[in-house]
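The chain below stands alone and is given as structure tokens, in the form predicted alone.
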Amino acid sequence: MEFAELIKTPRVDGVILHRPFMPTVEGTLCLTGHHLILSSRQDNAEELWLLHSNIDSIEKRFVGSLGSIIVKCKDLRVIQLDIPGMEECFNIASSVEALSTLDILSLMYPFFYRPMFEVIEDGWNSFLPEDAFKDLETMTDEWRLSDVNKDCTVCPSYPPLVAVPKDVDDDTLRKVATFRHSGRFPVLSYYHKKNGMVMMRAGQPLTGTNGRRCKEDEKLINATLRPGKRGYIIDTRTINLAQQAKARGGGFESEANYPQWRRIHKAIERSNILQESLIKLVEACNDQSHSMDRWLSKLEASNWQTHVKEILTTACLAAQCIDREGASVLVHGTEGTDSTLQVTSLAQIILDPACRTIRGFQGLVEREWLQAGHPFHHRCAQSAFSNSKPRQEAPVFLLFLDCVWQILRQFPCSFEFSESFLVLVFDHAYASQFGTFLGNSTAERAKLSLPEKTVSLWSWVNRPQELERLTNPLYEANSLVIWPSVAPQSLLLWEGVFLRWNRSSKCLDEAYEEMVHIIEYNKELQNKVNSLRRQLAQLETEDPLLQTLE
């Protein structure tokens, strides 16, 4: 298919661009296969380059022969384009609608993008499972890297290599896969260096109404327990939902068959509820007309902060079982690709200081989201503005990033990365020139040859100039476990995402620059103090009289 077939009017002059808190710009609007571009001859006017894949919805308005298009983006931006001529306006709107809803992955921009920067490190090779396993081998010899899924037929959503207990062979894993949802047998998610406890993740067991049993499954998860120790199974569903799942062939681990494991049910909402919550939240944030009471009631009605609290509470529980109870943990919900990953990745942010570094966080996103089979293509197909009926869209990954931001805000010196890094990852998960978040699984990415045909987001992030921009100036390495507060008073609206386009950032930018200046000045003074101390010590050794004067 040729993009030209979808572009009815490739260029319109005299278009006026309106954006909140920015001066209006008049210029020429151009449509390409992947971008909506507005360029102006005005001095100092910033060009607009908007990926079609970033557009969530389009609205048309007409006053006489003047048409306006309201463009609502997946990064929650809303812009207005005034286009002279009714026909031109119709053509631009229908072309953008067609180009922004293309669902053919091989036609996405990452396949056409050519980097203008030097790729120092290929991000596609930066976080391979075999490299992560080498780190694990320095801490324990109780696990092995299995290639039972090398052709991705045992579990289509798992990567070809997974870490499993050393005493469990591949035939056992194949049998367990038939007993777990979508073949997602229990695999290692995290090893806690401090006490040797582990966190595993899986899909729900397929016990059904007859209480089906799998001895191999019991053997696999018991192999992670130390003699005389118990483990915890954290089910991210309520007990009622878990019971209902039995009728559909799913279920949960019974106490009779898993006597060494204590099952705890938590209440993390399903995908469709989360999508409705995001829509309500963004609508509240964009409504400029309401009073304080109306704003607060709309914010509460969205339930977004409740979801943040539920996810953080469950992650804290998992971390507590591992670090304070000295117990191993298995986490699952239904599929094991959404709420399960929120919990396992956030628990690692709490427990592992390496995950709070820029590189460590990239590794966490790779291991616990991309390689673990979170369906990014389905979940991020729409954001909060789409007019079409939600299918499998849900802000699961955005909620995870929101929870990370909540912890970052409570521990501002314990993270190497700044809020800007989290916002950047959010933006690229929904629309990007990089191939990192395309597809739903490692198998899909391999089939599309993404590592060969596209550039990784991490290749761009890991350049010195980008790292400098994304580094938190307050960072001081903290090797401790950090315990965030989940009290409602401690959880705030993430303004950096939800109010990013609705307010001027001038004051915040100035405050940030002043903070950086103070930190730099403090370092200078500290260096001077150290230098003077060295000079004084040298003088004391050279002149004994100084020592007697003291």
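Not measured: the values here are computed from a predicted model. Here the rigid core means the biggest group of C-alpha atoms that line up within 1.5 Å when the two forms are laid on top of each other. Numbering follows the first chain given and starts at 1. First, how it differs from the form predicted in complex with the partner chain.
Taking the rigid core as fixed, one finds a CA shift for residue 489 smaller than 2 Å between the two forms.
After superposition on the rigid core, the Cα of residue 530 moves by 2 Å or more between the two forms.
18 degrees is the angle through which the smaller rigid part turns against the larger between the two forms, based on C-alpha superpositions.
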Given for the second form:
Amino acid sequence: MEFAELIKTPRVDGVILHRPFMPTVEGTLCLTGHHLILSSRQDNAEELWLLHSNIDSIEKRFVGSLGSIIVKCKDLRVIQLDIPGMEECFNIASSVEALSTLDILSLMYPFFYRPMFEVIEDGWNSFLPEDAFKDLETMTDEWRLSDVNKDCTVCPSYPPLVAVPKDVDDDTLRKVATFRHSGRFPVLSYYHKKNGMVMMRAGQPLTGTNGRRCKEDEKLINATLRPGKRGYIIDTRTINLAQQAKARGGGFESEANYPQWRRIHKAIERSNILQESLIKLVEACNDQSHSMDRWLSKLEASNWQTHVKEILTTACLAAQCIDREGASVLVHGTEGTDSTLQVTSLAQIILDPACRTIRGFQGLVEREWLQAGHPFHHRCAQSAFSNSKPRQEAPVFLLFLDCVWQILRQFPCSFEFSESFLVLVFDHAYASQFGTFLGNSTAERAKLSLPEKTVSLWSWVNRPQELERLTNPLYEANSLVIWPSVAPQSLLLWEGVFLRWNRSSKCLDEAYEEMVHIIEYNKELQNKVNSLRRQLAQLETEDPLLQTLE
Amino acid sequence: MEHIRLPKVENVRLLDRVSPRRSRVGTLYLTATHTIFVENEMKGPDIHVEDCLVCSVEKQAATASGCSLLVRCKNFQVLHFVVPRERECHDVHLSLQRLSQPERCEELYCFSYKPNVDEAERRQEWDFLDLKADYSRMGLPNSLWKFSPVNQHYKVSDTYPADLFVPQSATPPVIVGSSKFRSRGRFPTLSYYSKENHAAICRSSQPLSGFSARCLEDEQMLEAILRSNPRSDFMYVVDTRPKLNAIANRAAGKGYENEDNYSNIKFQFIGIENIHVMRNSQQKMLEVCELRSPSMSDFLEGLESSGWLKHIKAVLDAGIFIAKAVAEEGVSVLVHCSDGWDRTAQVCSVASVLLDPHYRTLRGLMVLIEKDWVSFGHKFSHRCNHLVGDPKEVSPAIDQFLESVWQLMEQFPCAFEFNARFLITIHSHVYSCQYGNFIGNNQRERVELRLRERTHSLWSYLWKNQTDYINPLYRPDHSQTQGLLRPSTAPYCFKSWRGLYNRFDPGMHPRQSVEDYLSAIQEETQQLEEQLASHKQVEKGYKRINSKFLLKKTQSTCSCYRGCTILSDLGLANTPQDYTGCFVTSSPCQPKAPDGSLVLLTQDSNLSNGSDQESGIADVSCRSPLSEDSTRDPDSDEAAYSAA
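Please give the corresponding structure for the form predicted in complex with the partner chain, as opposed to the form predicted alone shown earlier.
Let us now look at the entire complex, which starts with that chain.
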């Protein structure tokens, strides 16, 4: 297929671009296979480059012969393009519509994008499971790296290599896989160096209504317990939902069969409910009625903040079990690819200072989201403006980032990265020139040859000039566990994402610059004082008069 | 002290509001000025609460463990004591109730507050702020506005200050005539004057217009105000009440200006609700903030139904209207409500903050409060309930002003010289009665009470401690600092001010403060600058002999600041909360787990039985050590871990 077939009108002159809080731009609109471009064709004037894959929905409006299209993006931006001429407007709209809903992965922009920068380190090789395991081996010898899933048949959503208890062999793993949803047998998610406790994750056990059991499953998870110790199973669903799951072949670990484990049910919502929340929240943020009652009631009705609170609370609970109770934890929901990953990854942010660095956070996203088989392609296919009925779309990952932002707000000096890094990761998860978030699993990514054919987001991020932009100037390494507050008063709306395009950020940006300035000036002075001090010390040793005076 | 039935009670338990496990046992002392709780074995810091700050005392039914006493304070602290014997509880209850509601002004704390300051210094405290100096800063008097002695001895309006500025063309008969046509004689007078474009903000009370009455002098007075702005051919008259309220007032012979009777005025209603609505709204909002383990919906629904942020938005919107009229249109504005001492004070002072960078400085905000609130007769004694009185007179007008300023600070982080701590400290002392500034309802009462002779002034205390109140992001030459502020009042720009209303729940606040961090860095920077200067001198060779000495000195003073701030924060950082709230509730009075361990383990029985309890829906919580001073929880074991 040729993109040209989809582009009915490649170019229109005299198009006017309207964006909130920015001056209007008049220029030429061009459509390419992957971009919508608006250029005023003047020197040093800003151009708009919009990836078609970033476009969530498009609306047409006609007033006389002047047509407008309203483009709503996955990064939540809304822009308006006034296009002279009905036909042009109609053509542009239908072309953009076709291009932005193209669901053929191999035609996505990352396959066409060639980096304009020097790749210092290939991000595709930066966070391999075997490297992560080498770090684990320096701390413990109780785990091994199994390649039971090397051809991704035991569990299609797992990577070829997973960490499992040393004493459990591959045959056992194969049996356990048949007892867990989508073959997601329990694997190591996190090892807590301080006390040797672990966090594992899995899919739900397939007990069904007649209480099927699997000795191998019990053996596997018991292998992670210290003698005489008990562990916690955190089921991210309410007990009612977990009960209902039995009718569909799922279920939960019964006490009778898992006497060494305590089960705690939490109430993290399922993906379709989260998607509805996102749509309602964004609708509220874009409501210009300016009535306080209406805003607060819409914010409340969206339930978004409720999800943030519940996810964060569950993650804190998991972290508390590990760090405070000295107990190991197994986390699962239904499939083990959504709420499970929210909990395991956030718990690591709380427990492990390494995850609060820029590189550590990339590693966490790789391990706990990409390699752990969060279906990014399905979840991020549409965002808040989609008119089509949601299928598998859900802001699961965005909620994770929101929770990280909440912790960052509460511990502003304990993260190496700033808010802008989180926003960047959000943007790229939904639309990107990089291949990192394409596909639903490691297997799919390998099949598409993404590491060979596309550039990794991390290749771009891990260059000095980008790192500098994303670094938190306040950062001072903090080796402690950080316990966030989950009180409603402590949880705020993530303005950097949800109000990013709805308000002028000038004053807040200036405040940030001022903060950077204060810190940099301090560093500069420190350097000056130190070098002067060295000079003086030298003068002193060279000066015999002073020495005699001493 | 005849009001204290029981000066001391032992074995009183002080419950933590969020997690009852963390209670403290100690002795409660009642004194004429303070209520003091001293923990046994000196584990935690003592808690001192000025008796004047106590807002309500509620005695609950006795239980086996004792009798509960809930003490709510005007600074939003809530103390939950359990007194062993009901008799004692009863006595404490009655004593505190009496102590917190003095009958005579002389009983207020400011008359017995005697810091170690000599008389000459004390007098100087009161000279620290000079309102006349602020008027001359505005360029007054000039050819358009003059100082008027008409209200000397408070003869024209007993609730106005003695010193006032009026239009050059306003003669005493006009002023007196106008005052007779205004509630409480509060005739139109100057609040703010812009020397750039001559536009002014004037304030008054409502006219006694009824259905048809008019007053020639009052019309002349407005004419004079209009003429004092030579470049403008009309002026705004802003009635800050909802239209219905103003219309209702006409039946009582009051009301609002008829545009037909006044030449060249544009009349405008801005609906800010009255003191009763505001009092109830704050009450509801505080109930929401006080909820134990609320869900997100509980909180947001409660916040909405309290209407509090809607009212804050209304005050700010009104301020913006006036500030824009003055700065952008160059048009003068007359502002009034009913009596002109609540909403009018709010709106005039918010407009001044928006208009004039001076009022965004430490000294400027103090002058502004002194001018638009204290001198113009905001009834602090009634509104803050300093003395036993009519509860219907109480209203949080000044709270709303301080919060409006805080909301602006959130939008313009570099525009204000002071930080939120400054606002919170002012709030606290408006109610504490420790200083004489906010005693009485107007200037006349304060003169009669001889407050300047007998008490101390808050302003000079704040000024002396200004380093605590400086916003590190403020620079006088920053672009945000200049000119008119144009805030957004889209509803999502308003936040709930947990720093004030949940001030005593430190668990809810960020565990690391960017502001404190930056302040520490700035302090260090300052030291470095000094060192650099001295090093350079040494280098020049002026004092080569001393260089070794200097070197030693500088090496020891450097770079210990940041470490301190961060560490103190981490004491808290390393304390987990009850993320298992629902389990706790089943046994609220459970003894404190010795090692602060998870409640889960001590409650094995119903954990995995699939009960409703297990599904654990919302569970918030944050611990809240009781004293505002405590930076870490005394009974947490985490301190040990943080050291490790």
